[in-house]
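As C-alpha cells, one chain now follows by itself in the form predicted alone.
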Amino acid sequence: MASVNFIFTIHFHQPHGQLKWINERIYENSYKLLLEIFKKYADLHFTVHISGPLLLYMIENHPDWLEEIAKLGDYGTIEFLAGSLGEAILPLLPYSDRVNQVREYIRLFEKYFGVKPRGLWLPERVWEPSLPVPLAENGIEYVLIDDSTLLRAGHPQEDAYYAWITEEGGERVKVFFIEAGLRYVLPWSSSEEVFNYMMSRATDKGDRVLVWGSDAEKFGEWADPGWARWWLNDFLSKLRLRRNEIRLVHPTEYLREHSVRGLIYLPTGSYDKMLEWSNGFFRNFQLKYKESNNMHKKMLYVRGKLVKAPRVPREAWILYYLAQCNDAYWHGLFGGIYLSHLRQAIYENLIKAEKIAEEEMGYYEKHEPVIKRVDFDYDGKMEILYESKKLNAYFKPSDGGTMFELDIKRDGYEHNLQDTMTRYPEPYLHDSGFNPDWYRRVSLRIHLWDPSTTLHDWINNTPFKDNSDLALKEFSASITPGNELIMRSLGGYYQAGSLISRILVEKRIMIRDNALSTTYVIENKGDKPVTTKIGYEYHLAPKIDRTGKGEPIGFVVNGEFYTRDNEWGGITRQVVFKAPEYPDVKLTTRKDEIYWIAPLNMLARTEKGFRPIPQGVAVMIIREKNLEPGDREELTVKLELL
C-alpha cells in the first residue's frame, strides 16, 4: 500500500518593534485559533517554531497560551523547533553572533518550557554553506530549508522526499526539504486535493516525506478566521482517516525511523519567492536599499564597541541580538523594510546597546565629542562621524555633503531622527504613475529647482526639475580646531543640458547638546546669472509610539497643528514635530523663509493590498533667487531637540 511521511510545521513569528496593536489582532485571529486545533487534534503530530522576539512578547503579554501550548510539547502532540533569538538572517551576521543568536534562542526556550529543541527553523529559510558550524556548536541535529535550494545544486525533486545530511569543517547537520508545490496548495486548495497531491508522492516503501512549512498567520489572519477553522477542522479529521497513507510525523521520529539518504552540499539559497525579490542571493538587499545596509553596518559598528567594552551586562548583548530581527532589513511584496517602526526599533535597540557599551569602555574619558572618519557603510569612501554622550551625526560627504544619521542618545527616548526611508523603483510599481526617487531622502541636501518647481514636484519626483549637479555631488570635508565640520563643493546650473555657470557651496555645521546648526552658503562662481529656487532640504523621521496610545504624529506651524498626512506651503521661521511621548523636534532659520512640508509616503503592497506607508516628513526651504555673478547667499538652519 502506497504511503507517505507528513511533516506539517507552523512557524509563529511577528517581529521586534511590531505595533502592539497588531500583535493582538493576530493573537486573537490566528494563535488563538491554532491552540484551539492542536488541542482538539493533540493525537496528531505537529512541529512548532515561535520566533524568539514573539516568544518574548508572549511571555509578557499571554503566558497562559505559552503554558498551554507547552503542555501539548510535553503530551507529545508538538515538536518544537529553536530559532534565533531576534529571528535574525544568520549568514549577514559575525560569527559569534550566529552561534550566540542560537544559543540565547535555546537558553529563553528551555528557561520556560523545560526542553531543548533538536531541530532549528531557519528565518527566511536563508541558508548558506557555512551554517553547519554554528548549527553544530549548540547542539542542532537538524534544519528546514526549501527544496528550491536542493534544485539549485543540481539534484532531481525527488531527492527533496528525504532527509539528508550536509557538513561544513566536519560539523555535521542534518536537513529537511520543504517543498514549494505543497506549501502553494496548501490551505489553498480543499482537503481533498491536497491529499491527492500528497499521494502523488507516495510509494509502496512508504520511506519519503513531505515537509510543508509556512506563517501561522495563515490560519487566521491572511484569511477569515471562520474558513482558517473549517478548513483544519475538515483537512485534520479527514487526515486522521487515512493515517495509514499519510501519517503525520515529527521530524525527529521520521529520522529515527528512516535515517538519512546520504551526504548532499548545498548552495546558497531560500525559498522560490525570497530568491526573485533578492535576485538569487539574500545580501543583494543591502545593494538595494541603502538603508538596509545602513542597519547592517550600524549594527556592526555597535558590535566593535561591545567587543571591545571590559564588561558589558548581557542585558546589551540581548538589545543588539533583537535589533538583528531580519524583517527590517529587506522587502518583498510586503512591507518589510518600508514599515518604519520595525527600523525604529532597530535603531532603538542599537543605540541603547551602544550607549552601554561607550559607557562600560569609557568612550568619552579623553575628549568629548569623538570625531572620526570612517568607511562606516563599506562602499570605499570615508564618512564623518560625530559622537557625543547626547547624539550621534553621521555625515556623507560623497553624497552631497549629506546627514544619514541623527541617533539622540537621551536616556528614554534613544531614536534616529534620521530614519528616513528612500522610494525605490519596486516591481509591483511598474506603471501605477509612481517616481521613485533619485536621490536617498536624508538631510542638508541642496537643490537649484527651476523656477517653476513647486511642493508637488519635489515631493513626487517630477523630472528634471533640479537644474544643478550638487544634490549629488562629492564634497570635500574638514574639520576645524573647534569641531566645526565644513564640507564644500563646486557644482554647476544647467539649462537644456548646457552649463549656465558654476556655483559654490559651503556648509558649515556645529552640533552642540541637543542641536545642529548648519549655515550655507550659496556663491555664483560664473560669469553669468542664475536664476533659481534654491532649496535646503531636511527628512525627519517622528518617533512612533508602538503601544498605540493613538496620539497623532504632526507638526505646528505658525500655531497650528497638521497631522504628518498634510502637506503645507508657506511663510514662516519655525516648524515644531510631535509625536507621542516623545520631545518636540525644532526646525527654525532666522527669519521668515518659504517652508514646503509634505508627508514622505511609499506606495507599498501589504497583506491588506496597497497603501500608503509614512517614512517621515520633509522639509524644504525655500529661496528665490537671481544670483548674479559674484552674488552670495548665505542661510542658517537649526533642528534641535526640546
The other form holds:
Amino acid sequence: MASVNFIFTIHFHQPHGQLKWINERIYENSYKLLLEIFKKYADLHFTVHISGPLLLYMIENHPDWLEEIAKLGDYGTIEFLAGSLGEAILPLLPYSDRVNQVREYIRLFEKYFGVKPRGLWLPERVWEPSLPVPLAENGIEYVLIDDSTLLRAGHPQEDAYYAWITEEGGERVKVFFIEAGLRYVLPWSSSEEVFNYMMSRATDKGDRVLVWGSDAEKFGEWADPGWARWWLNDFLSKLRLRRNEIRLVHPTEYLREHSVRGLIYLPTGSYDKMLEWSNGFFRNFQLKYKESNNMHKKMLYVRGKLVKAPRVPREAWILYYLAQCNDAYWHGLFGGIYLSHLRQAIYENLIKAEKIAEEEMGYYEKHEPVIKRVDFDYDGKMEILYESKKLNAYFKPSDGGTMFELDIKRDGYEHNLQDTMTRYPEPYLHDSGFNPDWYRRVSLRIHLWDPSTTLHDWINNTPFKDNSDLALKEFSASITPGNELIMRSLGGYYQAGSLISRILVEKRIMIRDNALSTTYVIENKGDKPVTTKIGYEYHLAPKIDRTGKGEPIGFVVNGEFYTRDNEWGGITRQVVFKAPEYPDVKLTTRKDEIYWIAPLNMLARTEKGFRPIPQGVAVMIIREKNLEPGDREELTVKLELL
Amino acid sequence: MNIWLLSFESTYTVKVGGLAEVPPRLGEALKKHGHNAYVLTPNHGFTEKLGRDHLEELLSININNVNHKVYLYDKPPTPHIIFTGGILDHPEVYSPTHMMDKIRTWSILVRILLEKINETGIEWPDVIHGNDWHSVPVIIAAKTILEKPGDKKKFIYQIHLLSRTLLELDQISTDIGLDPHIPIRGIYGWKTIREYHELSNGYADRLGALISDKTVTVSKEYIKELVKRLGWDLEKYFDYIPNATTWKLPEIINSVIRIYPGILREINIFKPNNRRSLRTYTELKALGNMPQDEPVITDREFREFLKRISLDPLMPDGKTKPFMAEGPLVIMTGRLARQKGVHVLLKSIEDVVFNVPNARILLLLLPVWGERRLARELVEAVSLYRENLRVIFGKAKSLFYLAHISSDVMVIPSLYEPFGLVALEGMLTGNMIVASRIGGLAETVKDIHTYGLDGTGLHVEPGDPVDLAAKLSDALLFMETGYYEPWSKEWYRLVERINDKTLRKLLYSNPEAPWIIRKSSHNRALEYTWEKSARKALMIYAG
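Having seen the form predicted alone, could you give me the form predicted together with the partner chain?
Below is the whole assembly, all chains and molecules, this chain first.
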C-alpha cells in the first residue's frame, strides 16, 4: 500500500515590537485555538516553532499557554524547533552573532521547556550555504528550508521528498524541504483535496516525506477562527483514520526511520514569494530600502561598541539580538519595514545597548560630544556622526546634506526621532495613483519649489515641482572648533531644464543638550532673480506607545491639537508633536512662518482596498521669495525634545 | 471491603496476554490486606477442562433459551466468579467474530448477578475495578444496579494498553438490556448513558474513564498517553498502579538446575565465575541443544514460514546453531513486533558489532500475526551477522530462564510500553538494562547517569538506532570489565573503549561497578511487589 510521511510544522511568530493589542488579538484568534487543537489531537505528531520574540512575550503575558504547550512537548505530541532569539535573518549577521542568536534561543528555550530542540526553524527560510557552520556549532541537527532552494540547485522536484545532508567547511546539517505546492493547498483546499495531493506523492516504499511549514496565524487570524477550527478538526480527524497512508511524523522520527538520502549542495534561497519580492536574494532588501540598510548598519555600528567595551552585561547583548528581528528589515506584501512600531523597537533596543556599551567603555570620558566622519552606511561616502550622552545625530552630506538619524538617549525614552520611512515603488501599488517618493524622507533637506507648489504637491510627489538640484546634491561638511557642523553646496535653480541661477546653500548645525538648531542660508549667487518657495523640510517619527495606552499621536499648532492623520497649512512659529507616554518635541522658528504639516503615509493593500499606514509626520517650512542676485535668506529652525 | 476485579482473562482460567496476570495477583495481595477480592471473568471454555469439582454454582440463568451458569471458583488465591454458557464457552478469547457477543453476555450476566446477589451468598461489592475496554459495558451494567444518589460505591477503570475500539450506543445500552436514558454517574455528574456515550464519541477507553471515579494505568509515564488519547478533561482523574513480577530468583535457579543438571551444583548469579560459566554454556551449548519440542510456536502459519527457512545459522523448525565463540551477552525478550522496537535494534546492530566485535545478541521473541515482514528482516539479519546474532521464535522454556541468568545486558528498545514487565524480569536476574525512556520503563529502569551505582541501566531515545547502538555498546563493554582483573591491561583496554564518560568514571572509581549494578538491578526489581501495588490500589479506592 502506498504511503507517505507528513511533517506538519506550525511557526508561531510575532515580531519584537509588535503592538500589544495585535498580539492579544492573535492570541485570542489563533494561538488559543491551536493549543485546543493540539490537545484534542494529542495522539498526533505536530512540529512547532515559537520565535524568540514571541516566546519572550508569552513568558511575560501568557505563561499558562506556554506551560500547556510545553506539556504537549513532554507528552510527545509536539517536537519543537529551535530558532534565533531575535528571529533574525542569520546570513545578514556577523558570524558570531549567527552563533549567538541560536545559542541564546536555545538557552531561553531550555530554561522554560527543559529540553534542547534538535532542529531549527530558519527565519523566513533564508538560506545561505555558509549556515551549516553556526548551526552545527549549536548542535543543530536539521533545518527546514524551501523546495525552491533545491530547485535553484538544479535538482528535480522528487528530491524534495527526502531529507539530505549538506556541509560547509566540514560542518554538516540535515535539510528537509518545505513543499511550495502543499503550502498552496493546505489549508486553503478541502481535506480530501489535500489528502489527494499528498497521496499523489506517496510510494509503496513509504519513505518519502512531505513537509508543510508555515505561519500559525493562517489558522484563526488570517481567516475566520470558526472556519479554521472547522477545517483543522475535519483535516486532523480524517488524518487519524488515514494514519496508515499518511503518517504524521516528527522530523527526528523520520530521520530515525529513513535517515537521509545523501549529500547535497544548495545555493542561497528562501520561499518562492520571498525570492520574487527580493529579486532572488534577500540581501537586496538592504539595497532597495535605505531604512533597512540604516537599521542594519546601525546594528553593526552598535556591535562595534559592544565588542570594544571591556565588560558588557548580557542584557545589552539580548537587546542587541532582539534588534535583529527580521520583520522590520524587509517588505513583501504586507507591513514589514513599513510598520513604524517595528522599526521603532529596533532602534530603541540598539540605542539602549549602545548606551550600555558607551557607559562600560567610558566613551565620553575624554570628549563630549564625539564627532566622527565615517562611511556609516557602506556606500563609499562619508557620513558625519554626532554623538553625546543625550543624543546621536547622523548626517549624510552626500544626500542633500540631510539628517538621517536622531537618537534620543534619555533614560526610558530611547527613540530615533528620525525613524521615518520613504515610500518606495511597490509592485502592488501600480494602479493606485500613488507616486513614490523621489528622495529619502528625512530632515534638513532644502527644496526650491516652483511658486505654484502646494502642500499636496509636496507630500504626494507631483513631478517637476522642485526646480533646483539642491535636494539631492552632495554637500561639503566641516566642523568648527566649537563643534558646529557646517554643510554647504552650490546648486542651481532651473526652469524647463535650463539653469536660471546658481544657489549656495549653507546649513550650520549646532547641538546643545536636547536641541538641534539649524541655521539655513540660501544665497542667489547668479545674475538672475529667482522666484521660488524655499522649502525647509523635516520629517519626524513621534514615538508610538506599543502597549496602546494614552492619547493618540498628533501635533499642536496655534494652541489646537490635531491627530497625526490631519494636514495643516498656515502661519505659525511653532509645532509641538505629541505622543503618549513621551515628552513633547517642538519645532520652532523665531518668527511666524508658513508651515505645511502632513501625515507621511504609505499605502497598504488590504482586503478592503488601500489603507494608509503612517510613517511619520512631515513638516515643510515655506518662505515665498524673490531672490535677487546676491540676496541672502537666513532662517533658523530649532528642533527640541522637551 | 469487597472488591470485584473485572477481567476478560485470568492466569487461573484462560491466559492469553499480560492482562491475565494482573487482576488475580492484585486480588491476592488485596486479600492479604484483609479485603475480599473476586476476579469476574468470562469462561472461554475453561470450566469444561476443569470439571465441576472446584466450582460452586451461584446462579443459573436462561437467556433466549441459552442456559448460563455463574460459578464461584475458589481454588486460586483470589476466588474467581466465572460466567459460562453459550458464546462465553467459546475457547477463542479475543476472536473478533465473537468478542462483542461475549462482552454483551458477560455484561448481562453481571447485571443479573447483582440483581440476585442475595441468593448467592456473595456480598455486595464496594469497588468495581474494570480492566481494559472489554469491561466498559460491564461497568455500565453494574452502575445501573449499584449506583444510587449519595452512595459510596467506587468504580475504577484500569487501562493496561490503550485501545482504539469504538462502541456503538446499542452495545452499551439496549444490547445489554439497558435503556439509553438511564442516568449514571460520571465525572460530569449524573447523565444518561446516551449522553456519556456522546461525550466519549463512542471511544471505549474514554467512555470507561468518563463514567469511573478514577482511571488508572500501570505507570506514571503512561498517564501521558492516556491524557493524549482520552482527553485533557480527564487528566485529574488519572492515576497508576504499577505491575509487579511473580518471578522469584531461587525458583528460577532451581528450574535451570533441573533442566541442566550438570551445569553447576550451585548457582550464584552475582559471582563472576558462576555467571561467566552460565554465559559460556548458554552461548556455546544450550542454544544449539534445544529439546525436540522447542521452540513452541502456536501460530500455524508462522510454523510453516519457519519450516521453509534454512539460512545458516537458523535451522528448520526454529532451531538455531550456537554461537561459535563466547562474548558479552545481551538478550531481548517479548513479542516480535515493531512496538517492541525490534526493527530499531536491527538497525543498531551494525554499530554495536563494530564497537564490540564479540557481542552476542540473543533474541527470544514470540511471533505475532501480521509481523511477517519484520520476521523476514530478522532472519536476514541473523544470517548477515551470524557471528553475533541469534533469534529464537516462539517459546523456548529450556532457554528462557537460563538466558536471563547468564546474560550481561537486557535490551528493551520499545517504541511504547505501558509498563514493560520484562524489565523487572531482566533486573531480577541481575542484568543491566538498556531501555527506551518511555512508559513504565522510564520509571522501573533507573538511569546510571542520574543514580550512579544505584542505577540499573541506561535510557535511550525510543526509536533512535544511533543512540541505542551507542548505549548498548557501552553497556556491554562496561559489564564485560566485571570479568577482568581490575587495573589489568585488558581491563584498561575495555574501559577506554567505553564512550560514555559517566560509565568510565564509575569504573575508575570502583572497578566492582558492574557487579554493584547487577545487585542494584536485582534490588530494584524486588521493589515492585503486588503487596505495594495493592496498597496503592487501596489508596485509590479510598480516594
